[in-house]
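The chain below stands alone and is given in structure tokens; this is the form predicted on its own.
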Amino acid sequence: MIRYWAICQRDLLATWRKKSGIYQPLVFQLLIVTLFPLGLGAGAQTLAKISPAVVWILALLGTLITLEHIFKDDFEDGSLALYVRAGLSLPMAIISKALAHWITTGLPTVLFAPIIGILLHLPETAYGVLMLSLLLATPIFSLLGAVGSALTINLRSGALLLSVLVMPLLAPVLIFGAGAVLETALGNSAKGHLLLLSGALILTITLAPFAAAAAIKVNME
């Protein structure tokens, strides 16, 4: 487990010295509601009905933009080979890289998500959930795309292709966590559409990994 965890604090450490990893997917979401208001020309209350589903497509889109370089940069400098001639577990190795990338990404986003609600007007009980929820989906978001980059490592520009193979695994995800948040504002519950979402983690934590893994051998084959 040692070296796993080794594996996850060189790409935190990456990350860091970087540091655009981290705020470009947040700078991206906070440009992107910016044009909401000035596009729609609408007032508060047409903006918080919109509000669950801009957050948690911003949350997305946001995601989706740093997913190319979960393996590329391991891939091209030969740590991926590495990984497998010391006789690491390659499932392990990923979910240590998808723990990297979400703490990067997916909990920056799930700490600034009530920052989007308050600009969009979402109703205030609304908040515990929408940061639940996103709390819940951003792993997901963090191994599904594991995949993807796993799929498209050897391809010079990957990132369109990336997208459109994940993005059709994510619907479903966007569909229950808005939907929880929709709920919740509505004054309805929530708790269906959180319990699909657990589901929907366990079942990625179980199968992404194995199929990443599957991916890399076969593009370094």
Contents of the next structure:
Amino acid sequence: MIRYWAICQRDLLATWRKKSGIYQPLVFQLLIVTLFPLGLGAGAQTLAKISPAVVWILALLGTLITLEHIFKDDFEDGSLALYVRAGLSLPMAIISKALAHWITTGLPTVLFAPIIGILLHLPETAYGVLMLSLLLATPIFSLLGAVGSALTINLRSGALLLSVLVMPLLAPVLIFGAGAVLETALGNSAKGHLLLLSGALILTITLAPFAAAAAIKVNME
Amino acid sequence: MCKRSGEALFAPVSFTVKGGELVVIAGPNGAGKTTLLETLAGLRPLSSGNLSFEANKNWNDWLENSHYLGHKLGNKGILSCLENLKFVLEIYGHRYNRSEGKMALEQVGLNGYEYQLASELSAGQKKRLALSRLLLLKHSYWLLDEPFVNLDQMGCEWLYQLIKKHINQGGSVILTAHDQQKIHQMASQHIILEQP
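Switching forms now, from the form predicted on its own to the form predicted in complex with its partner chain, please provide the structure.
Up next: the whole complex, starting with the chain shown before.
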């Protein structure tokens, strides 16, 4: 386990040194959210109506812009070959890298979501479910993003293809996540949506590392 | 036999490497030297034939006992030289000792660069950093792809001596090299890759 923790620790240190990896998605979200009142008018009611979907779409797009480099750097500098040569299990190494990605991208998104919610007049009752739904969904973003990143490590500019590949897989997560926040804002229970998100998270943790490992092996040959 | 994009790269080769041997893989550019070495390192599947490692030992034993150094050196630019060594030792499950790391860097001529980011090193220094892993991991079998590239004359001489010492201690080295007269003379076997 220590061997896999070393990968996560190294990625966290690398992201911390680059800095942009952490604040880039948050600045991106903040910039876009400031445009909504300008385009739609500052009416609190209009903003409150669209806020569950907007917060979720921003969280999704903020993650998408960081996915390309989950494996690309490791592939280009030879670190992936090192993992194989060190006898590490690739699916476990992928989980370590996805964990580091989630800590630096997903977790700040969850913590930052209430600020976006306030800016969009999200009803107060929905903040808890907003954070809980993002807490369940952001690891899915990182894990499915890892699959997309693994598929495109060989491409010079694979960011667009990666988005096209990953977006359809993330669409159901967006539907249930934004749905949970909307239901809560309307005063209904979001239990069903949250259970579906939990199921999706378990399924992704179980399958995505193996899919990403298979993609890496094919691309390394 | 190794294939690239579905086509055989070179005529079938067969060889045995014993302890204390230096094997040089030679051939023109594009002959498949790197592909053969990557296959031996387990990074590519063998198209046909088989690889075996000592009696009663399996593939994991081979991975544990061999070290591969390819064109992609495996250094992380955002980490310092010592941090790079620490990381490699950790993923191999070895204990990291800072003084040993410093000593290895000193031996490869990176004394004073311990806390310098790998991205700030010259190409030759990056190669030296990658070579320092050989000293720390102490594997018996070395698979080195063009190890002399980017090294200055002193660096090449140091590497000759290191390879010589390793062989004398019973280790084995399989490497690819072009115009390294000295290493060709030292070799106990030459694998010349020819058109299929």
